[in-house]
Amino acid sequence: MINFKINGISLEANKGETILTAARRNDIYIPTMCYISKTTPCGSCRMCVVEVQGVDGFILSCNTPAVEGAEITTNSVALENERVNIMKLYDVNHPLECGVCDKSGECDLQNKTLEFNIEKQNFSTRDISRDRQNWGLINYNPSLCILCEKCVHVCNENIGDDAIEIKVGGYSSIIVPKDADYLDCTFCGECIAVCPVGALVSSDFEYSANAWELSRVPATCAHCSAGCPLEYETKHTGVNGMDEIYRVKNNFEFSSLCGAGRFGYDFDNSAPKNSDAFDKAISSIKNAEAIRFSSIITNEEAHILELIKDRLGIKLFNDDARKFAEFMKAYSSVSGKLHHSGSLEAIKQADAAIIIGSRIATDNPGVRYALTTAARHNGAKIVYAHPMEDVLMQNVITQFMKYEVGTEEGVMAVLAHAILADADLDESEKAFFDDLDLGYIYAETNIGDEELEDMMKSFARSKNRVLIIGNDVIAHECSANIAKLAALIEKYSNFCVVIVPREINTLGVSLINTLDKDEDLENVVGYNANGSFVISSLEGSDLAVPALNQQEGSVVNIDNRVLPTNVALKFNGYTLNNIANALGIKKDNTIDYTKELNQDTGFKSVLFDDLENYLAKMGEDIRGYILDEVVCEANGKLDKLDDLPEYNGTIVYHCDPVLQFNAHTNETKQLEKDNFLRGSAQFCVAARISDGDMIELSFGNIKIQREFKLDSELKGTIALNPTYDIGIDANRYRFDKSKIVRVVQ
């Protein structure tokens, strides 16, 4: 620890901690314009200057570490004059029509101009013409830009797109797309979030509302299992005073949002109340053999479904959560604990990582952003194991391991063999690795011992290692043995494990519900899923219920954190709690069940209204609570490896494009609807199709038609097939042998 003083106050700081960070932690104000906590200091605004006794000139507090015995001053006449002059430079020729600027009321430049009493300008400079740019979901006005560089830093260091840069030209410098004539990025909108002025704005939101007109509703993103914090900003609209979501914001100092979270907010259900449909729903449930439901629900809804199952003696189908629960059961049998040990924060702090079984950039952008942070800030060595390369990860990964489709069990076995080479295993575990036919596994997986040696060399000095496991592994037919191997790696090495399900609340449902294996039954009620009678927040259901942005409740994210979410828009129809009441299961509100969630699996008896929902001043996550760890009996044994399967011919990989996750994102108006089958030139030859062909794609018992697009960034004979628009369950192994036929039009 370093001992020093700021403004005469004795403080302590960690070695290497900057003056600005230490000051903020102790509630000492130092003004900034270009600083963001989650990136390296930009150092471009110079507002954060301080004086240090014995040092000539001013010191930048944002990038200067505190040193032992230093005496620092944050306010003086000289510092005040310096900051006033900086603000005058910022204000030169900056348009003053604040009443029509989207940033008015929450603008850093506006706030600092008032803070430093800039009432007049003593100098001017000749202005130049700067054309506004329309970049799709994002508009850029260079006349408002102060070149703080926040957008450039966050795009490179946190998101990983590295899509924009400063075109240097003195007073005429502007932000431009990097190495392109147009903005080529994933449109996360994080540049909008961090922009301190109105230079970067949402094209849909621009000129639609002032900041002070909007009400903020803290919530949790409903699109993937990262559970990112966000705020829905709503406003009364129309003659009846109905609310509408105008935009989504996030605490950009510490968290990031993907484009689906930021722009895909209009998936609410506006269907009217229908009492006849409600009566039919009650009758259908009473006569049903089972209820099939998706994991895009709250914990409280899952609990209600469990109570309905017990009351009526029917089955519950959710193969996504059931397979996840089985995976975790196998994992627990070796690890001795119910929950995985890793988190998004562990990924951010990692200096080594392995990802297997996920096209992570689109499956879970929150994990991608955490990996980008680890790579940029820690120099993390990142191994990406998958049958397909991913161009979105090329700026982050240090080693790509291409394995053959279906061989994930063999891949995990050789990874464990390399990582645990010097571990003190028990006799049965040693026997498992001694019996491995490494030559056969190397040949069938296409991963060789040299690749594994390179991986271990790159990891030699790493201390914080993380193993990230995706849905391709969870849904694999040998998932139980893969889970045991992952737990073994965690048990005997310094790897922590993060298991990443696809849906927002797969983890929560797996801990709450007793699930049956889905059967081909005719009399099944679907709850946000297929059935003979469908209760859903999606259009075309037999009974309408609220979407997740219209509910109070909680979900569990991959941090094993129970997260609250709130009502952004009112729903005038029926809820699952109304159905439960009609079936004799009585509670006034859905959130009355929050304190009754299954404590045997780690939930706590906490009232919903007692769940906090904010990030603290230094970024501490104060949302909800972490599940209690549950000790399990560790009696699991590794199974002998099965023969590794072969996938020949044309193979499709079911994964969604950027910004799409499911049928709910498909309903939103701003998110791009990319529903092409995309493949490489090699795939064209194997499937005997050409760019632009309309094709019929068959896999399993499913047939769909899509237009084929040749994608020069893809390699091999695997094509990408989106699922958000056709409702393929998240429980299936996502590689499929397929039959492709050109449709003659």
The other form holds:
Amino acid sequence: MINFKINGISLEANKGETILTAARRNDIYIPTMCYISKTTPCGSCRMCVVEVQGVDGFILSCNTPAVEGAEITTNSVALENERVNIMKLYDVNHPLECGVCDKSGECDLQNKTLEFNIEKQNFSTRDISRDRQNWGLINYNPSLCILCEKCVHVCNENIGDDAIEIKVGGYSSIIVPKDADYLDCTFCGECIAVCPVGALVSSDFEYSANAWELSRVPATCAHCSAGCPLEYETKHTGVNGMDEIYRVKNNFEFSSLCGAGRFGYDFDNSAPKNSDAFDKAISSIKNAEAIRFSSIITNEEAHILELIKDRLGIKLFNDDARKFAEFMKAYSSVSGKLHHSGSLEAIKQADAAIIIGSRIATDNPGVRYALTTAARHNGAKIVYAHPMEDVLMQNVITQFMKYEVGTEEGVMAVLAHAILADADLDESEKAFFDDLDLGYIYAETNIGDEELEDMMKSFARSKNRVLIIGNDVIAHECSANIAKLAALIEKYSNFCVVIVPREINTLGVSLINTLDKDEDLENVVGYNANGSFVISSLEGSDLAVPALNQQEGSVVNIDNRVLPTNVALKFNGYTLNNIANALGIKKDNTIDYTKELNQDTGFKSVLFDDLENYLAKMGEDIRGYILDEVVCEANGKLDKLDDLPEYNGTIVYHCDPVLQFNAHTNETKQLEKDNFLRGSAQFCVAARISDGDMIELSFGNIKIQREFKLDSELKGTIALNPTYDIGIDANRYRFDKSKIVRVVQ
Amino acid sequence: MKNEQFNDRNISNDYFKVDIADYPTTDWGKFKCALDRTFKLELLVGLWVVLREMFKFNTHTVKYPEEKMPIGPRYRAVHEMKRLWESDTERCIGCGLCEKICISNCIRIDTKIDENSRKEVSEYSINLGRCIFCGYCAEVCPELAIVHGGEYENASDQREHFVMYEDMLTPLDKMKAGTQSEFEGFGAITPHEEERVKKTPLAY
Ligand code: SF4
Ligand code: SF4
Ligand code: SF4
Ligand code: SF4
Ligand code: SF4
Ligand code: FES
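Moving from the form predicted alone, what structure would you give for the form predicted together with its partner chain?
Zooming out: every chain and molecule, the one shown earlier first.
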């Protein structure tokens, strides 16, 4: 702890903490213009200047650590003059368009101009013409840009796209796409969020509403298991229209959103109330043998489904959550704990990470951003083990470990072997490793022991290590053994484990429901899933129910955190709770179940209305609550390694493109709907197809038609097949041997 | 300014008190009063005065609707939307402040980006059935776009009675003729405002 004074008030700061953060923690105001908490300070504005006794000149508080005994002044006359002069410079030739500007009302420049009372422009410079630019989902207006560089910093340090840069040229400096004529990025829109002025705006939102007209609804993103905090902003449409979501905002100071969260908000269900359909739904459920449902539901809905199962004695199908639960069960049988130990915050703090079995940038952008932050801020060594390289991760990872499709069990075994080389294992565990035929595994997985040595070398000095496990492993045939290996690594080394659930509430469902193995029965009611009678928030359902942005309830995200979400838009029809009431399971509201969620798996008896949903002053995540740790029996034994499977020929990997996740994101209007089968030049040769061909793709018992696109960013003989538009079961092992034939038109 | 004239709440000497009997309090008194009113035909006394004056053609009221009183510039009746003198374009920039401030929630506006990347007001309506003519919208408008006009004859057979943007906008021929009138009520520009504007030095 460091003791020092600001304006005569004694404060404490942590070692290395900057003057600015210490001041903010203690509610002392220092104006800033370019500072943003989640990046390293870029020091471009000089608004944050302070005086330190005994030091000549001004000090930048945003990038200067507090030192023992320092006496700091934040508000002398000289400082005030300095700041006023900076503001005067910012305002030179700034267009007088607050009246129409999208940022008006929440603009840092506007606020500070008023704060420092800049009434007139005493000097001038000849203005130059700057054209506004359209960058797809983003519009850039250089005349409004104050060159604070926040956008450049988040794009590089938090997102990892590194897609924009500042083109330096004095007064004519502007922000430009990096090394490109047009912006080709993942369109997270984070640059829009952090821009303190109206220079970067959403092209869809531009000029459609003003800050003061929008109502804010705090919620949780519904698209992936990161469960990012966001706010839907709603307003009526037109003169007689209903409310609509106009845009999504986030607390960009501390958290980031991906483009799906930011631009994919209009997946609400506007179907009218239909009481006939409701009656049919009730009778269908009464006759059904099972209910099949997806994990894109709230905990409360999952709980209601469980109650329906108990009352009617029917089965519940959700293979995604069932596989996840099985994986976690095997993991717990070795780790002795019900929940994984890591979190997104742990990844951000990590200085070493292994990620296996996931194309993470598209599976869970939240994890990707956490990894980017770890790489940029802690210089983390990141090992990316996967059969396919991913250009999006290229400038974040330090080592790409390519393994053969299907050999995840072998990969995990050699990873554990390398990491636990000196660990104090017990007899049976030792026996497992002694039994391993390393030569065979190296050959089949295609991972060399030099690669493992390199990895261990690069990890040598690291203290905070994370093992991130993705869906290819969870859905793998031998997932149980892989889970036990992961738990073993956690048990005997300083790795913590993050297991990435596939959907927003896969984790919650796996803790609430007792699931049955999916069978092809005749009478299955689908709840947001396939069935003979479909109850769904998607188009074309037999009974319409509200989408996740029209419901209140909670979900459990990758951090084992129970997160509340609220109603952004009204829904006029029936909810699952209405159905439950008709079946004799009586409660007034869905959220009355929040306090009754399964406490054996770590839920707390907390009322929904007591769940908070915001980030605190210094970014502390105090949303909802974290599941209680549940201790369980640790009696699992590792199974002997099976022969590793071989995948030859043309293989497709079912993996969604950037910003698409499921049928809900597919319904939104702004997100790009890229539905090509994408493959490398090598794949073209192997499959004997070429760019632009219409092909028929068959795997398992599924047949679909797609256009093939040659993708110069891909390598190898695996092609990428999107699933968001065809709804392949989420639980499938995502690599498939497939037959590809060209369709002659 | 001194406040004395407002603080002195004594009525002036020009006023005199009318001698009116107190209301009866006893049951008998009330009964007597009712009898008086019924049988002394007090009602006809008043009626007679009216009739007498009518036959003498000596009316003191305005003969509405043939005759109408001129109304003051600050009168707050049905809204008008002004245009810019220089270019004839609409003054409204779609800031939505009028919609926000309206206490009876009767203004609804919608904006969008137009082909020239400018903000365009795509819809604007006021529900006069709800409007209480408080003048807040005119006061808050940063562009002196929405103002109150003098049109007060807006009786309607519907509770909902809307005026749209086009109805309120100054017609272009009026602009050509230069007869658009400025509103002088609350929120209006003060006289000699132009002299107070300081220009940015352009010495480069
Ligand atoms: S960026 Fe801010 S100061 Fe500039 S026009 Fe927009 S609201 Fe006004
Ligand atoms: S949208 Fe995201 S990835 Fe694209 S330039 Fe902005 S911050 Fe970078
Ligand atoms: S675009 Fe916005 S965030 Fe980027 S430098 Fe300009 S003002 Fe700053
Ligand atoms: S899709 Fe995932 S990463 Fe993107 S905003 Fe939603 S929760 Fe966050
Ligand atoms: S306040 Fe004035 S400028 Fe703003 S929307 Fe209303 S009429 Fe238009
Ligand atoms: S906030 Fe410190 S230089 Fe901008």
